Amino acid sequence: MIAQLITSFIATAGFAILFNSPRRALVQCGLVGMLGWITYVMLLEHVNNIVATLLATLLIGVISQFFAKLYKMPVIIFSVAGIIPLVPGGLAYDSMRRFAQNDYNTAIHLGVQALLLSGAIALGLVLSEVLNQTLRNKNNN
């Protein structure tokens, strides 16, 4: 559990680094992309990894709009760079693969649950805004 948090903190900081990210957000980069993955891991005991998947990335959400508003500045910078541990790319790679190879039904079957995981991830990203545009609203009136 402890080489998951170390990995995927540096994972996450160095695609901030590849993002352009301010070097004084780097370790809160680091921090979502850590509890997203993490709360990621947790929750695949529990429920499949779709549903799993979706609640880590609204958390991923929650969260980065929470460092958007104590550090003043833009969300995108801590919400793209928290999900990249959770982007199924190597499942879309290994789609291609069996494309490549005639395997068809593996090849759909893992495009499908890649498609399914790539949904859920901008689901949880919406949801996350959705829930940040309500409370603004609600604190407003």
Second form
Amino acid sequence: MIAQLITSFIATAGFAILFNSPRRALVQCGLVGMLGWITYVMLLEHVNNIVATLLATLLIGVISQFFAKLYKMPVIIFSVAGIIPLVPGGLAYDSMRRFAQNDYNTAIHLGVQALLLSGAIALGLVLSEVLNQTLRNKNNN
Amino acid sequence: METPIEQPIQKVVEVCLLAGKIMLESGAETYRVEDTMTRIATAFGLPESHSFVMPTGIIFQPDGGDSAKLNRIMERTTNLRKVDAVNAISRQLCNGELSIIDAVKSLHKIDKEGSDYSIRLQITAASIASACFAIMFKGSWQDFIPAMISGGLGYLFFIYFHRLVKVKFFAELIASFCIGIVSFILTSVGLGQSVDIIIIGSVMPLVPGLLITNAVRDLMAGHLVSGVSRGVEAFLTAFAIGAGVAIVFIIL
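Complement to the form predicted on its own: the form predicted together with its partner chain:
First the chain shown before, then all remaining chains and molecules of the complex.
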């Protein structure tokens, strides 16, 4: 578990460098990614991977909104790096590899799963935004 | 809020389009680009402007009878610092803290900037991230070093070939082909246990994760054209990576 914590932090911060995030945001990006990944791994023991992805992304979205407000930067800086470990890139690649190897059944299976997972991520991000807006409207009134 | 002094419409349009272009090229979401452009235009007395943003181009129509302007977007990367910088400029413009002439100057400067991090640092980051991903995807520690080597080499090849031939698809194909070859060699030499885990970790820096998610998000927000075109772009990238590795599996 500790290995998962450390590796997910480093991996997310590394991606933040590849995405050319501002230097002052690197640690926060790593933190967001780490929290999201750990939530996902822990949830995986109780629910299936789509629900786990959805909930982990929701958490990432909420933390990113909070950081965005705190550091006055766009939300996308934190959320993009944070969701990277959850993104089904590996699945998308695996599915394409099966297609290229004529293993269509597995390919379709993996491809649909990748699609559903990215849907869950997008839904999680949108939900966190809606949540944030509702809270903000409530505070303004 | 005090409205900044009236500016010639061409100047406002120029700022809006430039800001939109930089943001879109740097990987900002479609709605953010449209929102920023509308905000700037409103701040300079053009509340009825319309923008139509797609991953491959921006059309912007200022208020009234002025003709619309089009900006073609050829290349898209992810450069979050630029998104942040343009965001800050648009905020200053809307608060009236920045003159439009200064804004054009600093936007042109941002447009020309490259990455903040040196190529060496980027490749190091890619290789370390690849190794960490191998561990995260339930690999053993024996896979750590091989994933680091093949991930770093893969990213290096990607950057090099992307400069050589401007076609992204081809660069991704070659890079993932190299990743496949290197992973196979390393495991057959006895470094590393599972080829699959090493390859999946190593291709992570190339994988279109952001594109896939942005595509679904655009679709949900009703930006159908953007969503579909981003989705196709993501599919092409995934196909290039999958095909590159698959060639290795077939020939070996």
